[in-house]
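Encoded as structure tokens, the following chain is the form predicted on its own, with no partner shown.
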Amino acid sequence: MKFFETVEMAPPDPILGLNAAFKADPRSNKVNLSIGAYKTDDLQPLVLAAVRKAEEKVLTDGMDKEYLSQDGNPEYVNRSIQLVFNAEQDNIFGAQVPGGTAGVRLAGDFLAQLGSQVIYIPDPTWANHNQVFTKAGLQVESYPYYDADRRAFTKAQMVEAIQSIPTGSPILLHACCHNPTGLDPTPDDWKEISTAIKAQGLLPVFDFAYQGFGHGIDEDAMAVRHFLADGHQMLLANSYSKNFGLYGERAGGFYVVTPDRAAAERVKSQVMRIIRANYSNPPLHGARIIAAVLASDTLRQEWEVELAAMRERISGMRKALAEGLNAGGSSVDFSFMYRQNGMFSYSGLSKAAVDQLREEYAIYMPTNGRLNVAGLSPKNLDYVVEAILVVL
């Protein structure tokens, strides 16, 4: 019998795909802008040095290699809490989970099983966060969050379309660092926000794969405390992979805020479940490091100037593309990059500018136009700025 005849192949991801069609392009002078990891000026990974020196400790420590439980390392969950939530509560239920995209997807697992149906995610948002939820078995409707032509954040049309979702729906946010845009609320706008969305009695669900890539380690948290001091009960997937560098090591989170702490140990057990039947339990070494790190001052003193090292690096080639389009003479202004943040920049660039870009020059982006600033080193930004001025 025939088992397989009928599969039909897939489509690549429109990101992992870019990333294997770049590193098969065999132009010297290509341009990685895709992909969503950090690179030094030189282009390379980063691995930091506190990462390193914690993984010494892990190892010399001599520790097992037996299971965790399936919602994982205790240490490192209850210092994900706290650098998450700055809350210590028996009413926050938390997880070890692997990686920022396993966090969102048990978001998902979970709010099917309380019956949720639809979830309401921005316009546009992560690629990835359509499938998950959808192969979580949920239907996926957007709220405005960009204007194109304004190349701005649509707080006035967000609240709007908040208070016309049914009552007792899941809502997505990004907490910082909104992919692919770069463009987050202000504390006023997330105020606001969390006012209609607690006046409309929807659910929210934080996806945080950023922190302190924005403006700090707090700063970049004030969405998700503000919440959590306004009352709300919500979902929150975290991830470690761009902060700590750790993308191979699988390292998140997923977190529920209940009402109290008998709500979290009845959310616990169906979590528990949820997660055995996924993945059983996540790995440990990611988990180990990321807790030495946090349980040390000096570690986590080391690893917070590299962390604002990798921000304001960011940052910079942010400034520098913006003024040297502009400097070139675009016909657009690209003033609008100087209130993104984070890794990513919505360039506004059109799919045709876009392909011809890959085809001609070897750089390489999403058809979205969306750019990974750390992608981008005094090495190859003239050649990008040429690039892109030629194509628009």
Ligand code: LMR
Contents of the next structure:
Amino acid sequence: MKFFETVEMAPPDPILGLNAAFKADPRSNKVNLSIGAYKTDDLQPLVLAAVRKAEEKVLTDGMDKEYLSQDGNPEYVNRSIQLVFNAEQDNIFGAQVPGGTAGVRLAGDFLAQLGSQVIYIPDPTWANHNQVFTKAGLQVESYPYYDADRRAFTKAQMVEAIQSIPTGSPILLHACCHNPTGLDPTPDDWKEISTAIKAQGLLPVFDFAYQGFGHGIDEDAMAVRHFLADGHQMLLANSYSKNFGLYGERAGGFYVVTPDRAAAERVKSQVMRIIRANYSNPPLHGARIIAAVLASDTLRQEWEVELAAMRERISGMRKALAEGLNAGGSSVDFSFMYRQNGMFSYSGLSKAAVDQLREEYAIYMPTNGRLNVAGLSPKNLDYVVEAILVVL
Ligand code: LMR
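Starting from the form predicted on its own shown above, please give the structure in the form predicted together with the named molecule.
Time for the whole complex; same chain goes first.
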């Protein structure tokens, strides 16, 4: 029997594939603006001090290595519900999952089980959403989010599109720091979006991977908390990869806001089965660290200060990038970057320009022109600015 002869080579992942290509690039002047991972001014990965201290506590407490239940560490889940929703409600089911991606996939699997056939996602969106939902058996349709001419979020078109999505459909929303555009609805826009989604009878599915990277922990949760107050039922996936810098520990969550406690119990029983049939139960370590930080007033305070420092460094680099490009006499006015939030800047660079930056300057970013601002520093900023001005 020939089993594998007809297997075709898959294309590289648009984000992880680039990161691998960056690592393999021997050029010493290379710059990684591809994957969304924070770097210091020295372009080094950052392990937060609050995380180090919590990790020491986890080790000195001599915690065991037994299995968690399918829904994970209860303290982590309860504190996550508090952090995300600012609520303690027995109609919310939560589970610890291995990273934000697993939360999004679990949302897809659960929706498919509920009978959903199509999910509506923004155009553009995170490069992985399409394949995650497709693998979960859903068909993916998009709604307008971005106006390339104005380089702006298009609320009017989004709301209009919502009005023609079939009732009962799930709709994916980026809770803050929209990936890849960095453009978010204002609080008033969110209120209008919530009303439109409710009127249409859609099920909101939030992807919340950047809490604290936009304007602050509570500010960035505005949309989610407003939807909760508005009485929506919803699904939500969150991630601690970025705001705790725990990328490789795979710490995330999946939450379902149901009408009441009994519904939450039934949802839990079904989600537990989906998890069991997939990865069985989540890993221990990252969740223990996060639970220890969130449980301690001192560590939590320290974490918030460190998170604010990451946010401010990124925002400083975004400003320096826009200023550098504008000062360089480009025909494009880069002031639009000031409106963008979070780790990314949607630069508007063409695929040809992105390819040229990679090939000639060893500057890596995905072909949609999304640039990881957290990968810029005073060490590489001038080089990147000069290179972009040339390829433009
Ligand atoms: C990104 O968009 O770069 C991050 O969310 C990392 C990933 O998994 O793609």
